[in-house]
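In the form predicted on its own, a lone chain appears below as structure tokens.
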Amino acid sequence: MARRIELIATSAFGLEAVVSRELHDLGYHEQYSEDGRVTFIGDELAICRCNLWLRSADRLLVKVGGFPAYDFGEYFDQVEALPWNEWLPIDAKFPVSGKSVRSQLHHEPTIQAVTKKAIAESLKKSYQRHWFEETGAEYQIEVSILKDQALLLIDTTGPGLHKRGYRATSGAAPLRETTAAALVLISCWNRDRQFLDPFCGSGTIAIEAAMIGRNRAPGINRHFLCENWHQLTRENWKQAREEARDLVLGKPKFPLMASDIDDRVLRLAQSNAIEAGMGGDIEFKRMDVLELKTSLEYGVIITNPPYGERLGDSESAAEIYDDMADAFGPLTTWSIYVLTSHPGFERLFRCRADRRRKLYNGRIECQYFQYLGPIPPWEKASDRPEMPGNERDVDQDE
């Protein structure tokens, strides 16, 4: 019987429902969501599969235990009592990092030191040893204490899941790959529809869409911290990677379109797409948004245009939104998705969105404005399931 492991996929605020649906699609239905994380039940193979496949999550963690924490003596005892020997071998390297928010145990260096000592005491009892050289595989211990509730976790991922490996350099205001993938997953785009990003910058949204269109696992070409763990066999990783390779699809019906007015960032975007293995799936073009013309119907625009706080200034952003209204107006069958932090976007774009969703670009609070075009005649409304109820949509009457 497969081992039942409690796992946590962390995410940016606002993307919990997207991660939840990804996990559901991977077959992990026993789950619940909280702010910034989705907890679910999996096994050893799930650790491999989720690291390879999750597009919008930040990282994957093993939950070793959780409990109330009000003083260091009690905290030490409860950490020591956790089953660390089930995860940490006798030679494990186990650095500890920690954070505390609105809790009585708030001095993070002390939390880290006490945690490290308690784990060592636990391993001494398990292995009948008084000293651990920590020369083996790394198990990064993470402590999270929020409102006096402690979580003890082990990171399986290493560098965050947004580190796909294709973006060596980026533009002035890069959109994180996990966020870009979420924008696509929230939208109605699929491989049978035309895709366009008219403010593509370094190409991240288009590249993530291309990988989704190909059903290519975003982590297929990278290494994960847990690959050296004895709990995960070579057969686990071989099975997960062979499965991912077998599920890759051919090219979408249309080449994805990405444009920008900056030749430099277009060259960067093209280089990133080639590095990602998507160079043949995306057509890059130098173009002002007002030059946009197409006879295709039922396409999807997903874009992150300049919005003042990150690029240019608020006045130039306002001009861009006005141009977008003129350019997108004739596209009556298209669906349009725009991520921006500009408070006056709907007014400047001259149209109220069908739906808005609060998301974050780094630390900047944004809204994801969604203008839903008609359903193509070859699709059914039921073809795309709704997000779960914790989607964080904002009522239009607010």
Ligand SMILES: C[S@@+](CC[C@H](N)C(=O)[O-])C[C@H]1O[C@@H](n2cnc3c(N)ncnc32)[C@H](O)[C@@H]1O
The other form holds:
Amino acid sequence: MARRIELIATSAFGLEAVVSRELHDLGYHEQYSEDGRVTFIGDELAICRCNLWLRSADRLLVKVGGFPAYDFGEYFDQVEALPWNEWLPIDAKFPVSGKSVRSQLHHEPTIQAVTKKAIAESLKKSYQRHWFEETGAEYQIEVSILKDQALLLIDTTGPGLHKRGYRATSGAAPLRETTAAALVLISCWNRDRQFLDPFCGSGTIAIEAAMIGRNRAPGINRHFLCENWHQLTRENWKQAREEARDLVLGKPKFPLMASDIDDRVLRLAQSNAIEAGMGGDIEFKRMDVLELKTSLEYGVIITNPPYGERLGDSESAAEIYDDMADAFGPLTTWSIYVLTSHPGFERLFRCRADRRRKLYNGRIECQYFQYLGPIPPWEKASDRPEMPGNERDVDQDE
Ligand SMILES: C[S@@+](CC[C@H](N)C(=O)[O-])C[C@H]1O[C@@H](n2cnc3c(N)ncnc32)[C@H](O)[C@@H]1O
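Can I get the form predicted in complex with the ligand as well, since the one above is the form predicted on its own?
Once more the chain from above appears, this time first in line as the rest of the complex follows.
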């Protein structure tokens, strides 16, 4: 019988609502979310499905337990008392990694060592053994102590979910696949609308959009750490993978468009798209943003132009934003979404955004500026409710 398992999907700060909506669309419901973690209940199949489908989350973890932790003695007892034998078989390999933030128990190597010992003690009692060889499947234990609250977790994912397997090489300042997917999921783009990224670099946003357009599970071509766990049966994986294959849609109405001024990164983008199986869905073109001209309507631009922080300097970024204002100005029916950390973006682009959202590109704090064009005649406003967590421009809304 399926178990009721407490699961946590982790994400970059600011993406919790996006992950939560993804979970909802998969049929799971958030219990609570905080600081890059969304907690929900699922079963064994949920572990397979969420790893295969979540686009904006970093990892999926099993929550074994959580409790307040102020001293190592009590911490040891609490960890030992958790039901480790429900997860770890007798031959489990169980490395422990730990982090502590603003807590009395703060020495991470000691936290790791005490946790390892407490789990081993727990297993000794369960399996009536004194020694464990750890030659079997890997159960990576993660301890997180935040403001004296300990969480004991087991990673199901292995290499982060952003590792879709299509990006062997990247441009100079690539966006994480999970962040790129989130930009698309926050936007109003759907497979019936034109898509354009005029600063596509290694093509991450276009590739993620193409996969969303095809309803293709981003993890379909990769493996996960928990695939060797005995709790997840072959049948679970078969069912989850078959479902993912069955749900793939045909080509969207229009090819997605991606352009960049730099030939070298375009070649990279093209090979990444082919690797992702999306080569036939995206048209790449060498183009300076200033050359952008189109008579198409109701399209959506989702882009990550230079910030002046990593690529070039602030003045050259300013010139690019000025060019963007000229190029995008005539696109009165389009919606435009721009991720940048440049503090003067709205001034240089000569337009205040309808919505903003704080997001991180790696460690760089950015704003996601959202300019909402009119709804196309074939869509209803209710087709896609707004993603919670956007800051609105009050002057424009009232
Ligand atoms: C921040 S990177 C985009 C990274 C991309 N999102 C990715 O995941 O690889 C910005 C890109 O803008 C391109 N670029 C700079 N100036 C441009 C211009 N005037 N017109 C078009 N592309 C430009 C650069 O070549 C670079 O690839």
